[in-house]
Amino acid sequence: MYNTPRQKRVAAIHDISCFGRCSLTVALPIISAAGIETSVIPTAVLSTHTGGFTGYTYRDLTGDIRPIAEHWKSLNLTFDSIYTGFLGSFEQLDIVSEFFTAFKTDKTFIMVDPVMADNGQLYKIFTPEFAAGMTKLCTKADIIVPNLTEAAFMLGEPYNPGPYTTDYIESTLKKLHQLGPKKIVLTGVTFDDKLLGAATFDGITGQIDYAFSERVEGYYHGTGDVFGSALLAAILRGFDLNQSAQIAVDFTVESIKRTHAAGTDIRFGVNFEESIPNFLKALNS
């Protein structure tokens, strides 16, 4: 006889890259491995992700999102969390905002990863107007997970390449909180050349914390999705914001180290699959 609590359920709204570990290809296995039911709404299907690949196929699924949501609503489905990542158009921003309104309850928390920029630049398909639209969507979130480039665009400030000071990071966290989200997890935070990780701000308590691990040189695609998915899973498993960030940092860095040691093409994403056992140990500790 199993004596377990009600299984939690997430609605994950991201694109699918058929090859190259990112977005739903990452979110679905990581969140599911944590014992959380994961329902998905794909925003687009690509043959590969766009980072470093050329000639990829892209199928826009904007027209499918509302019918999926309407069918789910007819089934009276509810979700413990709604988790969004890459959104490909202004229309998708509006549709996802409608989804939040339709499915948000007092027991649902919304987590938005405002995927749109890195290394000081917007991704090629996005404009400053899209960044403003993504910022508006983030005002409806309970938790946002921007990197420092995305934070700069959201705040209308010049990008700071770092290294950073605690004053700069904590000021950025507080300004992001003023946009509307209750909690902030800021990624890509570093104060030296040895450690890299995230800063967390709980706007309800005012608590600021840091989650660091050893820096691994190089840029690895999909690590933001690995981090965000692990963060969400840990929160749903009952860990507080900073504990969840540390679990996510450790999982992501272990996956990067494994990939680095194997010499795998960085375009292919990181080997998170073989890091899942340690991730689950952390969740069960």
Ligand code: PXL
Contents of the next structure:
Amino acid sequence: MYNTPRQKRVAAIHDISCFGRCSLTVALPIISAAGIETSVIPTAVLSTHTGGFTGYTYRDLTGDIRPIAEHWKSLNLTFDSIYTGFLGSFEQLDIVSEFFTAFKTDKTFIMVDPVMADNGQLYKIFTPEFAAGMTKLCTKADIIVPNLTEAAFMLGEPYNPGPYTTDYIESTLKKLHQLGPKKIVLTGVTFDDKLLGAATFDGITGQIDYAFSERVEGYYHGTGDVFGSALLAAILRGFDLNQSAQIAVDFTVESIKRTHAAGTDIRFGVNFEESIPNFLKALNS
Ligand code: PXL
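Alongside the form predicted alone that was just displayed, please also present the structure of the form predicted together with this ligand.
After this comes the whole thing, all chains and molecules, with the earlier chain placed first.
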């Protein structure tokens, strides 16, 4: 019963938004539920995320990241994957890049979600310089998971609100790949008013695929983190890139549908918790 392969271990580097499911309050339960050990480095502690709330508290933890990394090094800890999301300050971009150098082996899978923008706009707390720094961090990743707004900022192009053509999506994937990351998963892809999902590009094989689901109503905060966490969990559980994207799309859409049916405030994040049983079924299939 216990004769299973060695358990994988992820280092998840995101903020803790104490209320409003996103970043670590999403990554930790989802990746853990998939059977993967999840160590965390909080980049900041906020009373809520910044999307639609005002008056939130913000404690920057930039000064804690290097000491945590140094302590982990002294313990000889190793990670199968490093997953970064919302970074709380410009300086953290360099610190996280140092963390990659310190902990990367030829087996470490680095996923950078360049959390900085959505719906055509940078999040209020970020500057164009931060976007350039995040783009530089992405060059060090094995996989990046930008949405189409983040992709536009990374490429220095105007935001295209869609619907998109396959030419636009495929040239965007290829240009992002030229920045350095080996694999790209682009979210928010749609060619019509019925389907929405992700496009995947494997820079090693040149393969482009799509993972779609029916479009569901409502814009909910934190769905990028639900998607990214599920994607990483599926990849680490051995699914290929496109299968992993489909598992992550299905999990995210089920969570959005349940949240929409309940009439929950869009700022509170999605009810991914009750989608975990089906997510685990997909991972065990
Ligand atoms: O889900 C992305 C995210 C993560 N963390 C914080 C945020 C946001 C998006 O607004 O504000 C603090």
